[in-house]
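Just the one chain here, the form predicted on its own, laid out as structure tokens.
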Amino acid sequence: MKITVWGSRGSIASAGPETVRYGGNTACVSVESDDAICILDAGSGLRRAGLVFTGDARPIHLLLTHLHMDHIQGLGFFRPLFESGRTIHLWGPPSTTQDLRTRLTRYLSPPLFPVRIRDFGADVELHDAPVESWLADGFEIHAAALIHPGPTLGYRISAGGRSVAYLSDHEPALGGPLIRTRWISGFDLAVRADVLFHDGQYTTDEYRQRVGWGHSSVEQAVAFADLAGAARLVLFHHEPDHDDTMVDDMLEQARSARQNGSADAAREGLVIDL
């Protein structure tokens, strides 16, 4: 599997000279095999991913964690969606009230956006992510609900005996102390993952002011990764007000605190080969 980060920022895009190293685009990560492409979230980073994957014959599975704007705002700028004859599978969290197409149409329609789903040139198949694992062109995918405001999923993608877990917006500490138990939100997705992308938006002091907002501190992300036995933690969903130096400091904190694995911070252009 080849993993590429196209957007690492959370909440709102924050491009500028102070964020040039880690990037200012919002959440988007691709996972590739020789046979297929999975894309996790459709933040503003999806536009650049689309430039690379346009004309690629491999099927695309686009996995949305939730429908907050910073995770879907790239959809209308993803060029493969406009390629005639191409099939793209779009997966998202189920709802008890409306299907995925209806909910996405709130954004992909005037006055918020001029293009509707029906205007895409590709054959777009929308699916509610199932509660059990499923196979997608050689990838085994498992989705599970996470602690975050509104219906929100995390994903685990496996192939060839390797696995990547993606828990972009996640506040497991809201469910209780982070102690070794399978009942922790997201634990089954992250357990013994080769790579774990996990929300690390806040410092410890910032988190105290934002309990219940659906995000984690670096301290909590490290504790979660250690409990799950994830080999490599990648801090994700960087706070838009944090410049590169601040993210550097948070990464050093994570590296010092990790007990049973490594730590990194997601940055646009980061490629991980498994």
Contents of the next structure:
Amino acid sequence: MKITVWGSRGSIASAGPETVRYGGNTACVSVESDDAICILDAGSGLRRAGLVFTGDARPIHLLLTHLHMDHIQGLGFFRPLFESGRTIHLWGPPSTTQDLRTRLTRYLSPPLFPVRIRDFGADVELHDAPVESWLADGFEIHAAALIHPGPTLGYRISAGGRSVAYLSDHEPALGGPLIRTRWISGFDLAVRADVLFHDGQYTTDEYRQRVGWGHSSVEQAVAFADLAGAARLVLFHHEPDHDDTMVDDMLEQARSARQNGSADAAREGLVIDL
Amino acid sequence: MAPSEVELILARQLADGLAVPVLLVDGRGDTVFFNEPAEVLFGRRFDEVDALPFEARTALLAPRYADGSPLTIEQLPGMRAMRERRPAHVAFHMHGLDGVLRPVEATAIPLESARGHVLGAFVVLWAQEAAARVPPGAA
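Mind pulling up the form predicted in complex with its partner chain next to the form predicted on its own we just looked at?
Shown next: the complete complex, the earlier chain at its head.
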């Protein structure tokens, strides 16, 4: 299992000299096996992933956590979607009111975007993420709803006895103190994961000003990872106004605070081999 | 115990912050939480009883109409709300876990997930003398 970070930023792309080390592209992480490619979220980082995966014969499963713009804006620039004869599976959060295609079409249609889903060259198969785990070309995938505004999922991908959990936008503290695991959103996705990508957008002070916005502080991300027993925490969804030095400081805080595991901060180009 | 669904987690947090008595049940009807104002009606702190299986709660509370006839399982507000997928209002008497019989009214709202599953019910309770005047079967 090879994990690659293509976009680590939250909310809005924030390219510039002050973000060059961690990167300015929004959420996108790929998980590869010999047999398939899973891509978590379709933020602006998806464009570069598409350059690498164009012409790759492995099936692609695109897993969307939710439909906020920073998680879907890369879709229209993902080259494999324009490859004729290719099938791409697109999974997303279910809704009782509109299907996934209808909701995505709000973005992938004029005037916001010139190309419609039906005009992609590839055969795009859209799926509501099911309640039960499912198998996708050798990956076992489990999706669960998370605390974040609007229908939002987290994912756990497992293969060959290893697992990666991806909870990019998540405010578990809104459900109460991070103490009793039964009452912690997303907990079962992260239990004993080898790698846990978790929202760590805010400092503790920033979080106090933004309770209910759907994101976590570094302190909360560490507490969540420790409770879940995740081996390697990767702070994700960096605040767009945080420069590299600020993210360095937040990472240092996470490393100092972790009780039973390591901590990293996601940066574009980070590769993790499991 | 398995983690709760996110909708139940948020409902519990809401209930915890409200001044009106609230009981939260899961899709099976088991009590998974009641808040501090509800502790007065149930006659026991939640931390003392924690999660009550449906059968145990029903046996202990012995809900009944003002004339003494028991509520069937189907008539309980949370069960009705989940079965009919719409709010249900019922006036009845129940024994608190302290043994005191109290007239109450309850309105239950089904908690349906974005996936279309009924995950439980959010039951708001009132201690009402008026409940005693509601004729049996009117709710």
